[in-house]
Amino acid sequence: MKHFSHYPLQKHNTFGFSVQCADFYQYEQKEELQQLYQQGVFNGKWLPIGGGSNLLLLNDLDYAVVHSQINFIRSEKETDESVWVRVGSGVIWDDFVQWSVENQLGGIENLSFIPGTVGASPVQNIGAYGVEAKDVIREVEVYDTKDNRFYSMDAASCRFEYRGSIFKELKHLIVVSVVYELATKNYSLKLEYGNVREVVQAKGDESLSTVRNAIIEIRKSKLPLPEEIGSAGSFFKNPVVDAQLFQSIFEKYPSMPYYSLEDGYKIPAAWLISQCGWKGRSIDAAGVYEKQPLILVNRGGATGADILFLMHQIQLSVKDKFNILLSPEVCLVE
């Protein structure tokens, strides 16, 4: 395990903010978490960090940050049509997706090119293009920083929801590994969302690798690369509204895109933000990405407070125009 004091976090948050933490602990084995427990690290305030791709760091952190580098991928059991794969929390998510495609295992190819680490996948229930992590997660191994013990939770216990899970409530739990069930045969490709089918068909065949390449191509065309423009990916959740509110908006905007759900209607936050005139706009160094208004960006020198102010202004605009309060997908960290 490595320990650093007054550690800069610029490379550990994809917005690229120049902030630091009081202590930074980097562990490679899950048992090292018990050492941190013995040292009293978990007695006060602390923050687990993966790739930092879903964080809005608002200022320097006067407490400890713990960072997983538990790095392994191993098959645990096979059925007639699938394999259960356990993956360490420190594995880069897209490396795991690439591994699955190279090994002809289906289920997560639509989640290609999502930044971050495996440990964040159950916490956020990451999702894209019709697939969510909960579709394939079967078990999550956690470390309880209160009771100093490891245990496993099945998928039902994780209480997965849209971009969320029980881990957002039980913040004393640290994800150490995740078990995914991936298809070895008879997997069905999901091509219905966005222009995925169009891009896949243009490439000439429908395979796991073709879908992965198509998703990467689409994401690159819409999203900024963190090394070029600081961002945290999709900043807002797509809101779900009831039938009454949906109908009142749809009457005014009959071309509005939407998805029908059992409990209401999901409206793309990007469309709402565009309708309020925010696409491509900036307030000082904090801006709305011109290719995808769901992305808030650091145009150079922005702080967490700058992005937070922009977030509030967008929320006020959407609330005033559509009576919808956008909720951030990104975690705000003070």
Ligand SMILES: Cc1cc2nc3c(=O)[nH]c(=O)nc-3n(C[C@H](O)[C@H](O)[C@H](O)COP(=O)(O)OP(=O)(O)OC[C@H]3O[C@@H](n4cnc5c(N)ncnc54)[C@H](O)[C@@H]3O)c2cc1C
The other form holds:
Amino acid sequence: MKHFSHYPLQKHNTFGFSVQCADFYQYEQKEELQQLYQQGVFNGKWLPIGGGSNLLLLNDLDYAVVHSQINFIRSEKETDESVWVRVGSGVIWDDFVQWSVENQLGGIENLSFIPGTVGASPVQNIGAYGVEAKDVIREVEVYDTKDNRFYSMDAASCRFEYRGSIFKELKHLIVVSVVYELATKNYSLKLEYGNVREVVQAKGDESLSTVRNAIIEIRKSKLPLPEEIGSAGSFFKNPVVDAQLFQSIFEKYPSMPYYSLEDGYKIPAAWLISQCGWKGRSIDAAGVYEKQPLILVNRGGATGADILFLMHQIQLSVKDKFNILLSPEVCLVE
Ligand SMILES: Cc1cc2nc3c(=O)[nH]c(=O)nc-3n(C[C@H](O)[C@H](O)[C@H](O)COP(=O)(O)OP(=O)(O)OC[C@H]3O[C@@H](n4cnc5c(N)ncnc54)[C@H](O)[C@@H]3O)c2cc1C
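Would you generate the structure of this protein in the form predicted in complex with the named molecule, following the form predicted on its own above?
Full complex below, order starting with the chain above.
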């Protein structure tokens, strides 16, 4: 276990904010969490972080941050058509995707190049290009910081939803490993989303590695690379509205993109933000990404408070124009 005091978090948040935490604990074995329990770390305020790619750190944290470096990928059982793979929470998500593709295991290739760690994948129920982590997660092993014990939760108990899960409520749980079921044969590639099929076909063959390369190419063309421009990916969730509100907006904007759901209509937040004229705009060093207005960026030297101010301004204009309150997908951390 490594422990640092007054630890800089600039390299641990993809916005690149220059903030620090009072204590930073980095553990490689799950049992080390029990030492932290004995030391009373979990009695006060504390925060688990992975790659910091979905955090808006609003100021210095006068409490402890715990960071997993539990690194393993292990096959646990095989069925006729799949393998169950247990992965440590500290593994970089995209390293796991690359491993799965190299081993001809299907299921997560569309989730290529999403920043962050395996530990956060069930918390956020990460998703992209028509696939979500919940499609393949079978079990999540957690450490309960109240009871000082480890246990496993099946997928149903995780209550996965769009960019969320039970772990957003049960903040006393730390994810230590995740079991994914990946297909060894008969997997069907998911190419329907956006221009994925087109880019895959242009590459000549339909294999797991071609899909992975296509997804990486598409993402690089649309999304800011964290090492070049600070962001936390999509800042807002796409709102779901009821039929009445949908109709009233649709009458005014018949070209509005939308998806019909069982419980309403999902409207792309990027479209709403663009309609309010925010695309490419900035307030001081906090900006709205030119190529994708759902992404708020640090144009250099922005603070969490700058991004928060921009977030509020965008929320106000969207509420004013469409009567929709955008909620952040990013975790606000004080
Ligand atoms: C350029 C860019 C593109 C992105 N694209 C996508 C995308 O396509 N799809 C998508 O879904 N997301 C996307 N994201 C968001 C981000 O990559 C994901 O949310 C990712 O899962 C965050 O992982 P992390 O390890 O960085 O988590 P962090 O940001 O460190 O933490 C996120 C949340 O999880 C909690 N957490 C972290 N580790 C643990 C743990 N071990 N146990 C319990 N709680 C934990 C934290 O407390 C926090 O609440 C993108 C981000 C960026 C910067």
